[in-house]
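Quick heads-up: it's one chain on its own, the form predicted alone, in structure tokens.
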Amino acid sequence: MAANPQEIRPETLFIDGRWRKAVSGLMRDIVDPFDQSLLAKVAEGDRLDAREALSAARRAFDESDWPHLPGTARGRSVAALGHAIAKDRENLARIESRDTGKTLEESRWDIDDVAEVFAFYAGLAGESHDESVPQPSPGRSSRLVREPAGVCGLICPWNYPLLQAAWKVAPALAAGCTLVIKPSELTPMSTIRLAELAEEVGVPRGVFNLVLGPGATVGAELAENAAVDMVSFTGGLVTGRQVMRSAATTVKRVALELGGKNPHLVFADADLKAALETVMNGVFFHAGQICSAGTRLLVEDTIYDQFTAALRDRMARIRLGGAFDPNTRMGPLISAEHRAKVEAAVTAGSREGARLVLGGTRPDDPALGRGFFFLPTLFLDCRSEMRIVQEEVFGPVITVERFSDEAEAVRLANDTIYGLAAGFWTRDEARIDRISRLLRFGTVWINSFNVYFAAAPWGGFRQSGVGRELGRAGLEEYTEVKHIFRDLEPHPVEWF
């Protein structure tokens, strides 16, 4: 798939093993967030397209051999798709950067991670996940087996289109499920390419289906339709709540990853140079459009002024630009609508009394004028109850709070409706043990931040979501547990 709009075919829905247009015939323009240039015109699907795709996935699950193949056979298909992704790395990275605006180097790292995820689940697919259950009396056998959950609706976000797709597609295929995937309508290009690669490596007809279109129609159909056994959604909290409500009507399995407001704590005994570098990385990769971004910084009183001064100096030197400029360190936001939301959050923060000391506006560089850029933004002297501290901004905005001791640091860090991730910096071994146990988050990083890999489960506490992705737990989300009991010496009970 090329990124030139003249070279993109209008048939960009992949349903039951063939490429086709939307039933409505509608198309959507996909634009580059760097300069709003046209990348492609793609089919704009709706509920009718989603229903056709779900029917194909249902037939493939109910009537084909796919869910009944040995795990090793499915593992070979998953591995083949991972190899195809690795081979297509540079092309996929360029597609991803044009679609999202992130730097080419960031996209290359993403594609490497995508290939790793497929390799990991290819290996897990070939392992036995059955368990024996001890029996209290002889003459009986009891075992647990894991079977594929069924037809899966996968709804993916715009910030990491291919990576988030991989976190869902790889375990779903490894488990023996069939699927319909809906990428964000803003960033569908790399998922289209993923479908092409799935076709090329021979994933069976109807097992992998792709429908483009809005969440309000295509996404809603995946959440509501009775043909779906399991829906996995990554995105915002408000939409996640709606997905859960919709899924409840048919009591289908639900996996939700809904973001967070992730605290990053720096104690006075930390390696401050390394902490500063990591605080920067934790917020400003992909312009802060990361669910696990450490946008809520908490700094111990005794080093607060020193640390925030250094942070302000470093932030002021971040170079904004296009994805393919090797000097760029931060690209644009995804859209004009999203930038307006970030701007509204910054305005609200200033009104609440947070001290804006850097950024808060669009850049004045004419070369960036057509893009959706927003300057790195720093708020000092923040308080826990402020909206700018509590609500996910999803942009290059960092707030800083003070704390005086461990108890206050933990209390402030846990003061959130979210629970996705947290990190802290200290050299004190005893403190490391205490703080890591007290923080109520799905992932806790110590002297690090935003590190994830295929074998480690990912997900959050509280309103950051339900379920886990990655790791063995990520595979289990796409399975059902069946208990198989056998009486080896049956005899009449004669109760009646």
Given for the second form:
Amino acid sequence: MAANPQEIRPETLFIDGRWRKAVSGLMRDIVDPFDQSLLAKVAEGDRLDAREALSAARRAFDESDWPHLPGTARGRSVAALGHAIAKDRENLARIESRDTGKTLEESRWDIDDVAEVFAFYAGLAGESHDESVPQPSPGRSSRLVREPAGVCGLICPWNYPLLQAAWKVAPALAAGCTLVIKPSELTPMSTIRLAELAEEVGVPRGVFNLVLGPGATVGAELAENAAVDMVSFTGGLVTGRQVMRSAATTVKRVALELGGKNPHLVFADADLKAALETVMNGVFFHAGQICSAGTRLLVEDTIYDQFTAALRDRMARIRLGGAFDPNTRMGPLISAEHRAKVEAAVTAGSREGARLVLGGTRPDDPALGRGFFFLPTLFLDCRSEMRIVQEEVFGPVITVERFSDEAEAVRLANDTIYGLAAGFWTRDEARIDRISRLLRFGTVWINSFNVYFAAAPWGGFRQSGVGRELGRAGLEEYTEVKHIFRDLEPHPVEWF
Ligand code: NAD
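Having seen the form predicted alone, could you give me the form predicted together with nicotinamide-adenine-dinucleotide (NAD)?
Full complex below, order starting with the chain above.
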């Protein structure tokens, strides 16, 4: 199938304020996951393009006034970009839904969140982050100032293309860094639009650079190249480890937002109706392709049968379809390769004894036959040591374990190498206090799940990552702390 002629876009690398082709001249097909139709052809960059972009970002950092502007001036650029995004909301949402297959309504929420992130960091940019340090003796003064970390390599995943980009770009610009961003090769279109908007609102030349292309070349260059001061990566655990290893060669600052296998606990005293709805939302938005999806459900013994029967019933009614059909509740997975991984995980789960009671296959509706769809899948009677419970599936798959008391619930919930997020449902105040302290996760939700917003930091304990995005902490990631000491009454120590 041919792409619309205006979607054949060889000049989709944005380097040093210019739109250009890949040095190699290569292009990549961008495919709609709903029906595999060709959405666009875009430039396919490689290491040479990444190096040029890094040189531009380095020059802009070392030679332009961008890092030295008052925070309020940079805040105005960040705010302008946020306004431009808000104004382009419907267009951006449509771009995102075509690229990812997620429903248009979900994409609209994403774009609203993106605009909120830019507004939040625009405000923080204007605040002073300097501190004074108490002195052990008089006649001295110390100041701590936060300075921009430098040139940042930003590597993004395909599940929330623009949102994950915003979590990096907005604080990086607010802090005074310059950047080269690489979206996932599967979903570059909204990040191309972001670069267009950055150009339109006048972000200075060389400050914001975009290179498209594979992780193994463009991504690896951003992690390895000595011109980069900081690499911020969102993606899978295995790739994250590789990025950390590459960054070690030049001891870059590293921020990693990796996967999760997030527990969602339901106690017998909970509001079970609200819990059931939230368990559904926690897993099946964007077909489960969410790092914080609550895919490990833990249910108290006494309500296990009743709760899982209701869950199965609700899951069986999830409507699959295209992103632009208002009745659709769940779209396809991102690609054939990703669906094959989800299928392999489900087969392995059945083989190790998890009881498959719903889904586990592709839908048989011929209308969905060309899309990368997979049915909502429910495994009961799971045990913590099973791979299907321990490994991130990143699809519409939920496993259920039972627990008999609070101590067992907490032990099972914490039994994971990840530590991104967890949630639990109870009405018992004392238990709320105990459990929220005992769960070892970067975010803990009480009678809620998957709530995030610009002002609250986001990130993982353990192998879910290093550092934080969002909140004030998300800005500090893009800064270096400098201690400026002054002796007000110098008395040289005459030692030598
Ligand atoms: P991925 O690791 O396959 O790819 C992420 C990005 O890294 C892509 O841009 C890719 O091109 C690039 N990349 C691949 N190999 C590279 C290399 N050797 N060096 C540098 N870059 C390389 O992840 P994905 O499949 O795009 O995204 C899904 C994963 O992202 C899931 O594991 C999910 O949990 C995680 N995720 C985490 C968060 C979070 O906030 N913690 C948010 C969204 C997604």
